Amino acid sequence: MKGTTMINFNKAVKLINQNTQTLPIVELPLIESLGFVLAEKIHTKTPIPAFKSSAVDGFAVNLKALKSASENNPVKLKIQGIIQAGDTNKYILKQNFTFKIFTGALVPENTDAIIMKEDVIEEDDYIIVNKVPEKKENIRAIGEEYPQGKLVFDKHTVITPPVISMLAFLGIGKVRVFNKPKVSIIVTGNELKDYQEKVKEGEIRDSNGPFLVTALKALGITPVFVKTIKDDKNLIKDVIQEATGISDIIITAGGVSVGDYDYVKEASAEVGFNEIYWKIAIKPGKPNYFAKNGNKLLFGLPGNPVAVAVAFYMLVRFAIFKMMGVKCVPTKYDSAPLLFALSKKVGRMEFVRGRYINYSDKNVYVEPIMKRESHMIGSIALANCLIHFPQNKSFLPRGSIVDVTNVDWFKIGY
């Protein structure tokens, strides 16, 4: 794939998939596993719930004692005792008696139903019941959610707070997960200044560095190395060499086009990276470089901020997710009708920044953000989706059904 031939987007994704390896498995304490991906299947060791429990605060009853209960013929039951959640004693309900019971408490033997507290009249040590509940009403059955040995979470499940909650409920203190990649960021450009610095005419504040750092942090990855450097081949080579020793993925921004000061390709080759592809028929982001050194990957992204954001979201995240053990399906798209017509030249797929919008006809449309040049950072900041404008199309009329990638910077997986 070397040389100047552009490949299409799907081919680029395929090449990333072929050249990216899932990272080794590590064991982590449960609370530290948030944002990682399970490397094992999780089954129940007991039924869930493991015992019959009350679903409400109320009273345990036997239906034989309530056969004749009605508004005209209320039944009076003596309170035999109180059962709180966490009480491990095994109680037996006597005929014509009731237990006051609280949500989550172990249901006593001989209980057919739990009557809600608000459905009875409580007087001293008795309750008055004027209707017959359904059998098993308000009783959580053994194994109601999961039988013993049931698969709860499959391998490759992303660990979210609710997943941690369930694992904790199962009594799992440590989990086997796929490791997260170590990522380095290198931004090049003589014109770049730190975003907190004053700039002179001809200089710009670097937005690519802060974007890449925080885009990684949104996925729970803190970069191991971040550097902004001048367009100097030897300096770029030295920095790539340094990053290679500590990284699984190196992301560069700038220096991958055909200019006299675009040194990333040449410098990375001298370090030992082999080119997989260079140019992709997409907009923004045609000069997109992907190279490999052993199992280490280098993504050379363009310098324009929107091109960096789109390439990171559509390409680099795919490699990150695969390394993390996510089941990767980057061709999983939504679809929606266009609110406005779009036009472009044939030859490149364009990822048009857009927003979902509820229109007056109550349908959900995608609205293109019209100022969409690759230096216009506001367009990606405002977007919550990317509209796929096919490579072989030059015009999409209003109402066209288009493929859409939802933009969620915090989501791990597809």
Ligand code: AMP
Second form
Amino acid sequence: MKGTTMINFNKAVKLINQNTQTLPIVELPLIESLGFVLAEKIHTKTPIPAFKSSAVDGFAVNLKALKSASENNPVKLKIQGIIQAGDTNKYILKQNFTFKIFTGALVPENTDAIIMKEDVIEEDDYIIVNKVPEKKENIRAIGEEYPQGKLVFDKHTVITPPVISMLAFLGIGKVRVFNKPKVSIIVTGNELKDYQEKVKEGEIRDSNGPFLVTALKALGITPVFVKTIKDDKNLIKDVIQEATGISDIIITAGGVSVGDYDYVKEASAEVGFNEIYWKIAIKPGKPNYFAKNGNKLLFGLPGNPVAVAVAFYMLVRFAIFKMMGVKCVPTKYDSAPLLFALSKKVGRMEFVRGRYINYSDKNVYVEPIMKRESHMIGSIALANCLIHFPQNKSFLPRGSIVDVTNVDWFKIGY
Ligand code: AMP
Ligand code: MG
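To test you: the structure above is the form predicted alone. What is the structure of the form predicted in complex with ligand AMP?
Every chain and every other molecule in the complex is listed next, the one we just looked at coming first.
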């Protein structure tokens, strides 16, 4: 895939998939594992729940003692004792007695049901029952959620806070996960100033650097190396060289097109990166370089901030996710009707920035953001989805059903 051949989006995804290896497994303390991806299957070692417990605050009863209790025929039961959650004693309920019991407490032997506190009348050390509960009512049964030895989480599960909750409940203190990639960011451009500096006409503030750093942070990745440099071939080469030693992925922004000062391709080739593709038939972001050096990947993104954001979302994240062991593809879409007609030239697929909206006809539409040139950052900053405008189409009428990628910068996976 050399030279000037322009590939389509699906082909780019395929090439990234073919050239990206999932990273080795590491073992982490449970609390450190948020946002990583399980590299092992998790089975229950006991039934879950492991013991019979009360689902409510109430009273443990034996049905024989209640016979045909009713409003006209109330039954009085003496309180034999109190069982709190955490009490590990094994009590036995005596005939014609009741235990006062709290949510989560171990149910005493000989109990058929727990009557809710609200459904009895408490009098000194007695309760009055005027309704017979169902057998097993308000008792959490052993194994009702999982039997012993049941698969709870498969390999490749993304560890979210509730997954941590379950693993903690199962007593798993350490988990085996796929490592996350070490990522470097190199931003190039003679016109760039730090965002905190004053700019003269002709200069702009670097927005790609802050974007890339925080887009990675949103995935729980702190870049190992971040540098903004001038369009100087030797400097770019030195910096790529330096980053190569410490990274799994290098992301550059700017300097990858056909301009006289676009040195990223040449510089990375001199460091030992081999081109896999250079141009993709997408908009924004036609110049979109992908190269490999051993197992190390380099994504040479264009300079336009919207193109950077779209390429990062649709392509770079895919490589990151694959390294992290996430099973996902960026070629999976939702669909929705389009709120306004769209037009473009044929030849490139356009990822039009859009927003889902609840329209007055009660349907959910996608509304394209109208100011959509690739230097107009507002379009991507306000978008919550990308509308796929197919490569070979020049017009999409209002109401046509379009493919849509949801945009969630914090989501691990698509
Ligand atoms: P390039 O791909 O280097 O030719 O840059 C394309 C366009 O993106 C130019 O208008 C640049 O000024 C702009 N650009 C490049 N890098 C950045 C950056 N880091 N932040 C904001 N805009 C940039
Ligand atoms: Mg440039």
